[in-house]
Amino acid sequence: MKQIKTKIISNRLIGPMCYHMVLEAPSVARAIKPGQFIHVRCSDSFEPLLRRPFSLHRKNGGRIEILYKVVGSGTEILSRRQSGEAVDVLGPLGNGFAPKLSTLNSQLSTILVAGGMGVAPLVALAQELSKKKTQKLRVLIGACSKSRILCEEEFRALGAEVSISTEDGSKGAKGLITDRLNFLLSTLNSQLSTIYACGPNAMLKALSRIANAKRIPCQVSLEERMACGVGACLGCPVKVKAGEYKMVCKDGPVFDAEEIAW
């Protein structure tokens, strides 16, 4: 983990509210993987206080790409934060995905399945598993509206095999993601398959149920807000099923679906 001020190479609106930022840092870009995030503070003063979380949407060299979605004041602030300004980051942060890049062979279906900006660390991932051209990629991604489906572009040049649902039929198959997924499962070996996820809670909640019947590994990213983002705080508790709690952004934010009390 470093602390560092990197430089905003650009910062551009994407969608509604959406935008995609790009940081020149090298020695975060060497150290960060899939499903890790860092922690940045969005201005100069002190307010916000706190810093905010993105995960790694993608690398590119020494530069790391994010995704963000304007919510509340820091977001607001970061949107309008200008190329060649600086801003303090701090990372690599947090657990990522842990895909068996070794054992992936011709029979396996990788499926990443996204809801809404859960696109975000997932593209990052679909770049570190087309270095391996055996698995079969496929990319379910959902939303409320066409206007809300991002990257399809981006995992497409990534080799995937992408399928869309939008909540109001407005793109793709109208419907929930799971339910795409459940179709999508109907035509698999689920012994072949595995399963890579972030969105909303309930929709990793309903993901997980999902796999769990059918028995195929799922790994999924939390969404939860943060506050120090090393788990000193004790501020983004999340459940097990051992009885205990973890904290998203040291334990996670990527956890097996299997051990989270649903």
Given for the second form:
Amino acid sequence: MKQIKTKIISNRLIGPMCYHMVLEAPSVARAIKPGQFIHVRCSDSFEPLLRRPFSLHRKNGGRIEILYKVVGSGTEILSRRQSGEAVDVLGPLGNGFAPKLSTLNSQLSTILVAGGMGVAPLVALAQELSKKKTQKLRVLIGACSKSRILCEEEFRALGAEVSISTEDGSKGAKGLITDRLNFLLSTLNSQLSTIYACGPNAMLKALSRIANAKRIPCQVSLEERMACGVGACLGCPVKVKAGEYKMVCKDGPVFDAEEIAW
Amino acid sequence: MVEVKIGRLRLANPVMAASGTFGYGEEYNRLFDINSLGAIVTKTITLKPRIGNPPPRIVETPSGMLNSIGLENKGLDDFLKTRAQPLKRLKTKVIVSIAGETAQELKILTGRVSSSGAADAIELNLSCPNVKGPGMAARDVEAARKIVKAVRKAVKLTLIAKLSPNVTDIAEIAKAVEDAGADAVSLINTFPAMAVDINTQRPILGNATGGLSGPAIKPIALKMVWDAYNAVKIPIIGIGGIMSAQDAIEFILCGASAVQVGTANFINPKASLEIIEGIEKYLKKKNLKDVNELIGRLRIWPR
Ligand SMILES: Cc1cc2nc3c(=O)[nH]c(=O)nc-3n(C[C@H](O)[C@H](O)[C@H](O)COP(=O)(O)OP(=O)(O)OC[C@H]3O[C@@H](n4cnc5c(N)ncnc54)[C@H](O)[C@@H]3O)c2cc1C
Ligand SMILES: Cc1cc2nc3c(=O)[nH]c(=O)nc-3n(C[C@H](O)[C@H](O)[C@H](O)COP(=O)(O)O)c2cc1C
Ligand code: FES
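Form predicted in complex with the partner chain, following the form predicted alone:
Once more the chain from above appears, this time first in line as the rest of the complex follows.
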């Protein structure tokens, strides 16, 4: 974990209210893994006061990239930051995905399930997985409508088979992403599959039920409002089946789906 | 010189990390050497484990934040088993924060914490707004007096009573705990507060209400420190919205012998280090040799 001043290389609008930011941050880039996040001071003033967490979206040499949606004051201020400016970043934080990479079994399939902005950390994971071309990478992207589908080309460029679904049917299959997942699983040997997912809680909950029923290992990246981001304030709890709370920032944000008390 | 004394406790400098915002020091020690701080105050522990409040526990508000952690902690036994050793290894002073429902509970806590050797001082949290029960003592003068008296008997270590701002007269409470034998008072804890989501028409916090901290509370905290300073002789530790050396110096001028930094840790984990440096610079600029000369130095306008 480091607290550093990074330089904005670029900060571009790439979709409705969606921005892609590249930061020069060699010491963080060296250590950060897919699923981990950085805690960003959106401005140098105390407005907004707290840092905002963003997942690693891509790593490129000494640069890290984030993909974010403007939903409130912090992300709005971030979206107006210009290249060349300095941004205070704390990271890498949390535990990333723990992909099973070692085996050479070509029957294995890895399924990434991304709802809305959930594509952000899964691109980083696909990037890592694609370095070892040992398994088939399948990506499901779901959103409410066509304009909200992000990163399709990025996943394809990484060698993934991508399938899209939208709730209004404006692109890909019409319906929920979990329906697509059920369909995909019916065509695969589920014993040999692993799921990695990020998206709205309701989606993750539904998905974990599917994974559980079919006994498929499933890791999910969760979100909670954060203050410290490092495990010091106990501000970002998620209830686990053992009945206690774990901290999303320190024990997660990636958890085994079956551990969570949905 | 920036050394200050709180009871028998000698601090290398007057800046400490506030309870609940710094865990047990472990996380931030990975980012910088926390031994540079005057002291750390650990997350409040209770006799029995507490699971804490349901999420969301955090929400940002104008120039501040609300929290409703609900004193989540793993209890005394776990503290002694897993936290005491690493705390002993720290070179900075360790102030262990405790809370309890009854005098009996607090006596057990203080007794066992002090014999563990992990604490250089005890901070008695009279005032968490997020739990029912122990919070009461900070609002009621007689209850506060009784509790502090009981704990005083059980502990030789420096005893600091942490006060809630949720009272009619902070001076009166400060006086009561001084009479009861507290070596110092620290103030303030967070203000009971709320945030509402008009889309869902629900409170944002899972617990509905929480405690307000950060820059928003600083002016009120300053006034309370000033009031307490004019009422008691024991040292005062100023807390509330301290983000910079300037903020810390304002508290010292109003009568604080030392300060605690809370919310600022979340924004800039190294805030305390910058504050220490800033205080030293200020002393130099004002041609002062000793930070103790600043305590309560506020010069009231002539009438
Ligand atoms: C580990 C982690 C990784 C994240 N990665 C990304 C990412 O890669 N890209 C991205 O666009 N967003 C990501 N988020 C969510 C992002 O942090 C929030 O959208 C952001 O903090 C909102 O800040 P704001 O000031 O713009 O909005 P605010 O004004 O603070 O809030 C606006 C709305 O966003 C919701 N919100 C605020 N904070 C959070 C939070 N921490 N988690 C969930 N909802 C929140 C609130 O319910 C509110 O309705 C991540 C969150 C976490 C916890
Ligand atoms: C997330 C959080 C948790 C806290 N937990 C405790 C606690 O366990 N015990 C305690 O005495 N004070 C606790 N506090 C209060 C702080 O120690 C401090 O009194 C208060 O936040 C005001 O200072 P600040 O404005 O610098 O944060 C907590 C504050 C925050 C923000
Ligand atoms: S945000 Fe502080 S513990 Fe997770």
